[in-house]
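As structure tokens, one chain now follows by itself in the form predicted on its own.
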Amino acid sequence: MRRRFYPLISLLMFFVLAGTSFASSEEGHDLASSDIPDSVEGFKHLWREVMIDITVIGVFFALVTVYFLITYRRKRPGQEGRPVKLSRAAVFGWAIIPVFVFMADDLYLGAQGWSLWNSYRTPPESSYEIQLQSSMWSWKFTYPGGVESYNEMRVPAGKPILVRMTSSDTIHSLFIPDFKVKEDSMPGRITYLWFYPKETGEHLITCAEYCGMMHSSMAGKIIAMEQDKFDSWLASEQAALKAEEGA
């Protein structure tokens, strides 16, 4: 009678866990309606509702384990157990059920995944855009209108900003942890990522993949300011550039 029990659980857990998904995806279509950006708060969400499944399907593996142990234990010295022989129906629904229960959410949070990254792959239409050309060691960041720096990346806070980055020699990885996202240059080819600086401030910049002797020193800094300096920064490296052009 017990064993008959068990599946009846599994359908429970199965419920359960898709009632949490579904809830969390409903709390997410909520934060889809902010400015900038959807897609990475849908990231932290989607991280909220992963850590949240693992724990249900921990403690219910747990509990299922200690009622095992107790229930199953040895009584007396020498005792040996008396297994129940399983139908190939039995069999079968034990290997699917459970099979069917977690994967179903597995499969769905993926597909989340999955979503919100083609989501975010597309840069808003507002985002500003800097060219770099990395190379051994270091980042050269472009601006329109030819301004040119080295390792510093001046942006403005408020703002999306996409980067289009080629490798002038081996492949970089152009690494920024505060926002959470990574992409390599590669020499022949152009590659893109875009963050949004909410706020000013100053964001490391490192190299995320092995490019020689140098690589452990090719850092840099993303500095965010408010648009109006980095409108006045920007036309006086303007200014500055027209006059070295016109020496």
Given for the second form:
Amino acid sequence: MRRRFYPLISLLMFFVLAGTSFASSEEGHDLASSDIPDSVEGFKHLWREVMIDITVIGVFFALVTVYFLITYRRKRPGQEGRPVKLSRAAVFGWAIIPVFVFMADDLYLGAQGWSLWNSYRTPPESSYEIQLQSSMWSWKFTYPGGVESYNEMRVPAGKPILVRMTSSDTIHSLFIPDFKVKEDSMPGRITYLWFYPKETGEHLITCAEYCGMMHSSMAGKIIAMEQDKFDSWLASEQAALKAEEGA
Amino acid sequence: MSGSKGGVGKFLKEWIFTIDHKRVGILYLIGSLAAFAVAGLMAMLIRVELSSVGPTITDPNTYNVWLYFHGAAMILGFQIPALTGFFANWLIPLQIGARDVAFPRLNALSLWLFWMGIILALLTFVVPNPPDIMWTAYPPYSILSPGNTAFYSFTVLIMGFASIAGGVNLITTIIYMRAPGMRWGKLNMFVWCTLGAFILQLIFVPILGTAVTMISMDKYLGTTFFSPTHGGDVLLYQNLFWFYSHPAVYVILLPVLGIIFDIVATFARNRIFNYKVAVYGGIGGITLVSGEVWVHHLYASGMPNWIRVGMMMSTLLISVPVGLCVLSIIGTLYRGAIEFKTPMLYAVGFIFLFLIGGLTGIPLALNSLDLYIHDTHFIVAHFHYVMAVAGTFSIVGGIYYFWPKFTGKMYNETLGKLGFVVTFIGVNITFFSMFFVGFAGMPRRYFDYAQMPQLESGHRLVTFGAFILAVGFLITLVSWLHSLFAGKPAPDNPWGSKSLEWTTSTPPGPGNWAEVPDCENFDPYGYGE
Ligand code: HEM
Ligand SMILES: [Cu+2]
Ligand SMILES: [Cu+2]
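Having seen the form predicted on its own, could you give me the form predicted in complex with its partner chain?
Next comes the full complex, and the chain you just saw is listed first.
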């Protein structure tokens, strides 16, 4: 009689285990801490892990298939298979065990994916904010103070950058391959992404949502500059803007 | 085919006014293969364009029309009609022991609606301003576009009516027209799979119909469903679209799996491994879960964060029923007596392609990883492996498998196998290298990639593979034509299958059997006893 409860107990234990894996991965990511999570590193780490995971599964299934194909090839004409008659227990075993294995793997990856997701979607307090308006077919960036630039986003290196975006005509998607991130910009909605240029340098921006004829030419770049160079660039642009308004 | 004039007229009349499920099925097949040929030609043109940086053979507007046509025609005109039109119509009555479908006239109606859809889709190449809105047709672009979006809407609507009529018809057929003794517990896997696919079609096609009607109303009648400046919302469409189109990939996958199950059982002379779990857990599970994952296409679309996380979990969980089906297919090989005829080669090829395609779905399901690879060529490689190519392998394998039965001719085994080998090599060169091009950052739907010229060699390799692939399909076409004109007459049951469709004469006449078979002691997978 007691044996009946075994599956139930193992199911419970399974969820408890899964739960702890969630909890521990949440702990590792302390939202309140001041150090900035590195999503690019997180991406590379998780990507590697997932690739290993699916390669192992894939190679295992492929090898089993090849083994069966060779071992059970027809050796004489008219030969029939020798089907296995599964007992009741075997039927359930062949269902429950794979289901558990698949679900355990799913939950394990899901937990990690979720915590990386949190870091992707939680811009640090200290982020520098830039507004983006996309249109067919260009990117317009607006900095605090009203300075605008087209297709070139200048940012201070060493600071997390938060881009808030919308679109004036159709949907575009701000895609920054180097920072492993993208987000759609849409008319009537405001969306965001953030990234962390640790060093100075240039990075490609390109459009990832089909937007018509010039979709593939909607490229731009991010120029990460030293903080003081950025400040002086912004100040001079600001002065030019003032002068223009005064005129 | 008689030579006299009256003979030709009679012949045409017999086919055009036919309500016989087998002829309806074959006419579906002809239409869907025509769509496949034209859309395949588009694919080759697309690959040539991408083979070098800068404009190669055309301009962006024409390129976008090709790409639109390729996607829409392959899914709506080739795969869905080949599977739910040809295979389902031709095969289900034969497998359940019925003389025809439940509503033969309705069946003819859905066939001719489908043909209207095919003709409408082909008109893309003659009208001015053809649509350039991609198969997804997201607004606002589909509304702002100078192209004739209405073409898309009406093609979808007509094909949708055809699908709904077909779904009602075949679900009724499966429930009420089974031969005496043909109990649920011993139906062919193909019948189960198709039942699941039709249930999904009936629930979700109307939603796609609604969505495409709304874009045409916005564009031509001045409504503002998707216009934020007038209180509309652009994301509404994407939700409606994927609410249908994610299940749609399972509408394709389920019959595809069904064909593979049946081919594998026949050529391994073996029972389906763990039949009940495959049916209730695998096929039932896919049917249930496939409606709850659509947001995985919208991970980068600014949906609320919580729903993007929830649908990450449901997407991952779909690997459970899919895994059960794969386990069952591979398990059917165990202790079998496997014979490698052309259909079986395609089935084996399917297993490998599907493994690669399915497993690369896992990183996409993880929303944080998808923020990078979404809308890149990585996605294109994923769905070509899992749906486009694996699905086509199942369709081509299925055509070879049933070829002797529906044409009455045998095909040439050497030509068939040669076609398989060349196609399999071509497919893997094309789409495996496409994973790398995509992971290097190449976005989808790009006419050019001047900003990442370093990808040119990768693109070259993809295009090279595509040419091999095309040669493979041409060999297959030659083998079919060769068989039609010079094939030997086929026996009733060339594969020694135990399944009911092989008990008919070849090709099966009107009414399928002289007497409806008694299935009390029948088992479609009764091998080995
Ligand atoms: C283990 C199972 C699978 C998982 C976890 C999975 C996951 C995904 C995800 C998350 C996407 C969206 C990626 C993006 O656009 O960023 C996607 C795209 C797609 N998948 Fe899968 N997939 C699986 C199996 C399948 C199957 C079986 C089919 C078809 C038979 C399929 C067909 C497609 C198609 C057509 C697209 C792209 C649609 C488009 O954007 O045009 N997938 N898949
Ligand atoms: Cu774009
Ligand atoms: Cu999907």
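Numbering follows the first chain given and starts at 1. Please read all numbers here as calculations on a predicted model, not as lab measurements.
Rigid-part membership between the two forms differs between residue 141 and residue 112 [C-alpha given to the better-fitting superposition].
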